[in-house]
Structures are given as C-alpha cells and as structure tokens.
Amino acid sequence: MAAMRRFFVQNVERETILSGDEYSHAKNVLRLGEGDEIVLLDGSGKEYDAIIAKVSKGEMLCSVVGERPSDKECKTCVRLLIGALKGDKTELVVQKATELGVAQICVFSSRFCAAYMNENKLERLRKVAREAAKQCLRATVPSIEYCDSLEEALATCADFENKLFACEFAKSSDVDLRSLRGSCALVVGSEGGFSEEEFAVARSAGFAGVTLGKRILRAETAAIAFTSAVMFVLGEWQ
C-alpha cells in the first residue's frame, strides 16, 4: 500500500488548516478531497494522522486523529557546510543531504566561489528540502542558512564534536573517519575549491583536514559522498 501523503504546516492542532503551496499541491496535483487520510508534520519530529474534513477555497480543514514519534530521523546531528555552486547543483546537494538525514545545511561564499546567493535562491533551497523531506518520509526539514564568508560559516560549528574539512590538496586525512562518534560538521567547497590560506583558517578553527580519495571529485559529488560516508560510519544505514 502506498504511503499516505505528507504535508508540512506551521502548527498542528486538533483541527488544522492546510493552505498555501501545500493546499495547492494536495488539491490540484494530488486531487485529494474530503475523507482522504493524510499525515501532517510540524517539524517537531512527530507525525500526525489526519482526515480531510472540509475543502473550501484556498484551504483544507484537517481533523487530527492520532500522533506518533517519527523513526526516520538520525540519532546524531550532522551539519553540512557547502560552498555555493553554479546552476542548480546546490539544489541537488540540498536534496540529497536531506534524504541522507542531515539536520542542518549552511551554504557559504568563499574565495574561489563563482556562484551567488540571494533570498529567492535561499527560499528555493528551503522548498527543495521540504519536498525531499516528504519524499523520504522524514518528519523534520533541515534548516537552511547562508553565510557571506567561510570564516562566518566555520564559526557556526563551535559546538560540534567532530569538525571535518574536505580538502582536495590534503595529502592524507587528519582523522580516521571509521572511528567517528558524536555530532559532525562537514565542510565541502565550491567548484573552485579552497586556498591554502582557507585551509589554514579552518584548521585554526578546530577542523581536521580530510581527503576524499585519490581522484578529484566534482563539488556536488564530494558533498554527497562525504555525507554518505559519515552517515554510514555513524550507524545511520543499519
């Protein structure tokens, strides 16, 4: 049986209104109507079973009939810092990182970054994350933020137990990824990579250099592969 359709709302109450983009998707794309069963999500980590009680112009009234904790969220907090990528590549990374269970995503600008970010692009990334979260049955959406500089982005990771900086010119890794335990902050650059000075700044901020193998990976491949490897080591694939 197909999974029930899932929708994010700001707050879930006994009687909850579905409106905006979620309403449009439910009514115009999925053709849902009165009596259909759905799942409501408010980002709390809970799933709420609901029935569409009434459909009117611009909104659906949903009656909540049950709730349960989600079992799809990662037990360990992982934060991904990714240099802004050209075209729709940043969207691809956000989508896949969400599927892999990342809790936080920070897009940043750095010395060799050729892409730019604005509020419209940031909102688009948040929408991509919401859609990816629904598709992979998550009950929360990763937070998406932007930092104007690498230094600013690195400073947001002070409380993480493991700070890992993927660097294409690192000769070897400063840590053994196979021994990772606890929260992790992962940094991957844009298409232009990092400078030696940026690598030094990262190390001074407590980040360990990590090599992703002998081959040079595309930035989007590096971000997805790095995240996948860390999630596997943390036991999220078991």
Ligand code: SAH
Second form
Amino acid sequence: MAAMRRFFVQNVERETILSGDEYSHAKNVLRLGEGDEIVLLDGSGKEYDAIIAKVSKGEMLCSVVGERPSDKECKTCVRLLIGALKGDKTELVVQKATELGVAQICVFSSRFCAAYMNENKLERLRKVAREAAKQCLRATVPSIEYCDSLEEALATCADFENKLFACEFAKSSDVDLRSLRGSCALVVGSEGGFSEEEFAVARSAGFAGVTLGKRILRAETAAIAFTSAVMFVLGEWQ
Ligand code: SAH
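Can you give me the structure for the form predicted in complex with the ligand, which would complement the form predicted on its own we have just seen?
Let's see the whole complex now, leading with the same chain.
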C-alpha cells in the first residue's frame, strides 16, 4: 500500500482511533473517509491492515482486519550519534538516517558545537523521523534523544558491540570496517568537529577511531555516508 496511507498510533486494537496529527493528515491532506483501507503502525515492527469505519470530528474509528510482521526493519541495531547541526541540517540527518534504517538517534552537544537543542526542536526531529519512516515504509520510528555533553552521549553506547568514532583527523581506522558484525554505535561530530581531547575521551570509553577518507566531509555528508557504509557491510542492502 502507498506510503501515504500509513499511520502511527500508540496502540493498535481491533477498533483503533486515529486522532491528532495523523487524523488531520488522513482527513485533510489525503481526504480519506469511511471505507478506505489504511495501514496502522504501533512501532512494534508489525503492520496492521485496517478500514476506516467511522469519521467524526477530530477522530477516525478504524477496524483492524489483519496483521503481519514488517520485512522492512534492519536486523542489526545501529545507533547514530550526531553533534547538533546548524539550520535544518540535523533534520536532514534524521530524515536520511531513518531511511537508511537506524534504530536510534542521539543528538549531542560538544565543545565546538554552534547549534543548540530544545524541546521544540527535539519534537520537530521526532516528527521528521515519523514522516520519513512512513515514506520509506518502515514499521518503527527511530528513537531520538538529546545529550548535552559528548561524555554523556558516549556513555549511552555501553551495550553496543561496535563503538565507532568518525574522526576527521584520524590518519587511519582502528578497526577494519569491512568485517563489522553486530550492533553498532556511530559517532559523527558537528560542523566544528572534534578536539584531540574529545577523541582521547572517546577512545578511553572504548570507541575505535574511524576515517571516512582523505577529504573532510561536511557533518551531514559524514553522517549519511558513514551510516550507509555500515548498513552495507552489515548486509542490510541485500
Ligand atoms: N571543522 C572540522 C571538520 C568537521 S567535519 C575541520 O575543519 O577539520 C564534521 C564531522 O564529520 C567530524 O567531526 C567527523 O565526525 C566527520 N568527518 C568529516 N570528514 C571526516 C573524515 N574524513 N574522516 C572521519 N570523519 C570525518
């Protein structure tokens, strides 16, 4: 079914109510009405076929008629940590990382970060992730959180099998990316990049330095390219 007709809700039951933004989108943008078929998603990784049974002010009552596991989710958990970027660049990274299949996104502030985050911006990022997830047919939306220091962000990756730190001044990588297996946490800096001290802190927290080549990439290019390369090596492009 078309990407447009997918809706995320908190909970799917036999009779599920669509309200809020998802209702407005269904009613006012897509002009859906009684009898139309839609897909409901609860973020569990399942897709539910449903039919709009009744439309009233601010709500649509949907009857669930079938369910199946989604085959669009990645098998391996990838977490992307990105320094807060200026303008709408963080949104761009969230959108692309969602399409590429990451499970978790963490935006952090670090020494040379010029951008800031607040609850509104975080909510906006969550919305971008939800829209991207619908568009690319995912059944889950990556979680998005914010850490206001690099140390705190690095500490959220303790359980990952691979901890990789894209360092613009690393001459070579500490690990061979071509043989990556298992869950991965990827760290990419903001426009201002990292300091030598920050790289040292990451290494002592168990992160391997990774080079993305001889050219200095823009932060958003680095985040998208790094995530893509890792997804490919993990076999997610098969
Ligand atoms: N202001 C810095 C560049 C920062 S680039 C400078 O002028 O040197 C933003 C981030 O992208 C970096 O912190 C790093 O995480 C990543 N990055 C960019 N190019 C990279 C490369 N060649 N190798 C590894 N990481 C890179």
